[in-house]
Structures are given as structure tokens and as C-alpha cells.
Amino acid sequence: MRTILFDAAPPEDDACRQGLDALRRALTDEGCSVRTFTLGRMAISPCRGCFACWIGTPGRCPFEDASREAAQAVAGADLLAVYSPVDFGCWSSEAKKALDRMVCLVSPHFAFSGLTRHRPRYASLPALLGVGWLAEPDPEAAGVFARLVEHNAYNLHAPAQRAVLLERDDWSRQRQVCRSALRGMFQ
């Protein structure tokens, strides 16, 4: 399974990076070929909201930075896995910036099926696995994060989605949580 991993783990946070390592291992255990984009090392500007990627240069952001390569990789993938620390139930700024730049993958035209969203630009887009890192248990943040990933998946026309939160735990337990989420997505 062609998998793109958006790594938004801060390099100095060893506990958070342990969860990332558990996710990577779970992905390879489940047979995924993983291409990683380490977001903290990439020059990705915030989306300017100009919508040129919808009309002027359909499917491609007119501003050249690392998001172009990331969007192209995501468009051809079976799975997009996003790993990020979670604050107040939301993605880190690095992860949000990268996800915002994926807007070029959907059409500017709207469709209504209970909720309004953009039509898909491509015949298929990848499933979305959102894996967040919480330093301490926080049920409210967990609920917000699950809804956020669900809505991200809806907007990106992901055929399957899961949200997982990892906390300070044994590495093998974190790995098992990620493996279970992956299996649950594709059953």
C-alpha cells in the first residue's frame, strides 16, 4: 500500500517521537511502503487562500514550495498518515499548514449530500489515518481530534479514516494501537 506519512513531530520531544516510531513500524508491519515528509524540515508556506490551485492552475498551487511535491505524492497514494502533537484537540501548526495545502486535490465545485463539500478532482484519493500525540490524557481533546480527522477525511474524499491518540505508554502498546487502527480502516 503506497503510504505518505506527514511527520509533524518536534525533533526535541523524545516522547512524541517514540509514538512516531511506533506508527512507522506499524505501517511497515502492515505492508505499507512509506514515503515520509518531515514537515519541520520542509519549506511549506501557509495557504494564501487565493484559490488559483482551483481555477488558474487546476490541481497545482501556483506558489512553488515543498507542498507541490507533497500534494503530488498524496494524490497518488493509497493512505495518508498524519502524525502530530495535539493541542486543544487540533493538529500542530506544521500539520495544519500541510493539510491546508492539500486543498488543490479537490475541485472548486460544490456538492451537497447532507453536508456541503467540494467535489473530488481525482477518481480516488487516499484514506486518512490521523495519529495525534497527547502528553497527558484529555478526553475533551480526544473528542475534538476525532471530529477534526473525520471532517478532514470528508473534505478530502478519503474512502476510509481513523483517528488515534497516543499517550505516554510502552512502545509496543503504541505500535499495537496503530496496527489495530490500520486493520480497522481496511476491513
Second form
Amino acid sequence: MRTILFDAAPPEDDACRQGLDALRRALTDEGCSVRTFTLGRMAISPCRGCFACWIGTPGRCPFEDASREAAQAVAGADLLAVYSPVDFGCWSSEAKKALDRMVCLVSPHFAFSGLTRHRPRYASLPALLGVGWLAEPDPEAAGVFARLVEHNAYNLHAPAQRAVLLERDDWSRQRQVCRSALRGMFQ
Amino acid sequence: MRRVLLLAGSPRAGGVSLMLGRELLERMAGQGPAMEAQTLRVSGLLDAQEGRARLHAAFAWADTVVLSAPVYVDSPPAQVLKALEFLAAEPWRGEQPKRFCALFCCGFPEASHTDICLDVSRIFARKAGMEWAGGLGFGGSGALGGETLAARGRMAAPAVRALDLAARALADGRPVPIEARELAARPLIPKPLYLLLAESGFLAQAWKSRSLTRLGAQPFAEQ
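Structure of the form predicted together with its partner chain (previous: the form predicted on its own):
Below is the whole assembly, all chains and molecules, this chain first.
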């Protein structure tokens, strides 16, 4: 399974990076071929909200930076796994910077049924696995994060989605949690 | 003297969210004791030390902070999250807790698309040691575009009333009332009409940009 991993783990946070390592291992355990985008090392500008990727140069952002390669990779993947610290129930700003730029993968046209969203630009877009790192237990943030991943998947037309939260734990248990989520997605 | 900081989260200078934030501040200024206000746009602010110092100083100065921002991919834009991360790193616990209020607007007709942003704002307030003063979520922001709400006439009446109620509550030291949130969430025009107008708007822009026949382009499709 072609998998794109957005790694937004801060390089200095060892506990957070342990979760990333567990996720990586779980992905390979489940037979995924993983291409990792280490977002902290990539020059990605924040989305300007100009809609040029819908109107001016449909399907691609006119501002050339590393997000273009990431969007191209996501468009051709079976699974997008995003790993990020979860501070306020949301992706970190590092992860969000890349996710905001993925808006070029959907069309400006609206889908008219159900809760409004845009139509997909491509025949298929990847499933979404959102893995958040919570430094301290926070049930309120956990609930918001689960809803966020669900909404992201809905708007990105992901055929399957799971939200997983990792906390300070044994590495092998973190890996098992990620494996279970992956299996649940594709059953 | 009340001191209110408007944090403008849109990367676009003339965005609807900034207009809504300004409208709220104008109404707050008309209520209660004298009020000083300042506005900071978060876009690019944290890229330099000077900007970080400005944000820090403005935040320390204010007793009430209003965040106004658009919804990007179901949550606050990356630049807003960066500012919240920066501010939460230093919990703000004074004699009087600072109050934090948020306004979010979304281009989809349903205001429910702003719910996650408001939840994120509430959790930020808790983590930063601030008092959550509630928030408003506006759907159909395409219908609110313009210099002022007054320019939109009767159509914007629920939004005007929502801001009036929110401003009064904030001036009285109360959280934004449920009634204001419900009014803000009220569709300004029927959903099918809104979607038709929004779709027409995209098509008109595409016509001008000579991209009408390429709107469905798939530049990353596998060969």
C-alpha cells in the first residue's frame, strides 16, 4: 500500500518521536511502503487563501515550494498518515501548514448532498490515518481531535479514516495501537 | 480602561473574518467604560523576533483578546495555530484572568464547520490560563463579504444582532450568550441559493482567469 507519512514531530521531543517510530514500524508491519515527508525540514509556506489553486492554476498552488511535491505524492497514495503533537485538540501548526496546502486536491465545485464540501478533483484520494501525540492526558482535546480527523477525511473524500492518540507509553504498545487502527481501517 | 486586542487570523488583508472582528470591537467600544483597542494580523508576525515581541507585548497589555479567523481545512489556519502555540507556552495568570473570545467564519453555508475551531479556541484558553468568553461561528461568509455588515442590508441582520449581543455580554464581563451563537449560525440565505451563487462566483472568476475549461484539471494524475 503506497503510504505518505507527514511527520510533524518536533526533533527535540524524544517522547513524541518515540510515537512516530512506533507508527512507522506499524506501517511497515502492515505492508505499507512508506514515503516520509519530514515537515520541519521542508520549506512550506502557509496557505494565503487566494484560491489560485482552484481558479488561476487549477489543481496546483502557483507558489512553488515543497508542498507541491507533497500534494503530488498524496494524490497518488493509498494512505495518508499524519503524525503531529496535539496541543489544543488540533494538528500542530507544522502539520497544519502542509494540510492547508492540500486544498488543491479538491475541486472548487460543491458537492450538493449532505453537509457541504467540495467535490474531489481525483477519482480516488487516500485514506486518512491521523495519529496525534498527547504529552498529557486530555479527554477534551482527544474528543476534538477525533472529530477533526473525521472532518478532514470527509472533506478530502478519504475512503476510510481513523484517529489515534498516543500518550506516554511503552513503544510496543504504541505500535500495537497503530497496527490495530490500520487493520480497522481496511477490514 | 478596558484593553482589547483583536488578533486577525486571515492571511488576506480584506477578509470577512477581519471585518467581523472589527465590527465586534466597534460595538464593544460603544458599551460600558472607555476602551482601548489594537489589532494585530498574525500572518507572518512570528517569522521575526520583532513580530514575536509585538505579539507578546500586545497580549500582555490586553485584558480581553478576540481572535477572528477563517476556517481552513476544518480548523484554524496554520499561522493562527502557530500564534496560539507561542502564546500558550507562557501561561497568562495575573490577578484578573485574561478573557479570550473567538469568531470564526467559513465559506460553506453551514456554521457547524466552525465548531472545531471554537473548541480548539476554548482548549487554548484553558491551557493558556485564560477565561474562555465564548465565541461565534458564521457560515456562508461569501454572503458577508464587504466593507461593513451594514452594506449587506437586511440579509446580515442576524449577524448584526449576534455581534450586538456578544459585544454587550463581553462589555458586562459575561461570556457570549447562546442566543448570539445561534444567531451567528443562522443561514443568511437558503443553502441552495447560496451554493448556486458561490458556484457562479467561482465560474465567473474562472472565466476572467481564462481557466473555465480547466477547473477540473488533474495535474498530479498518474500517467
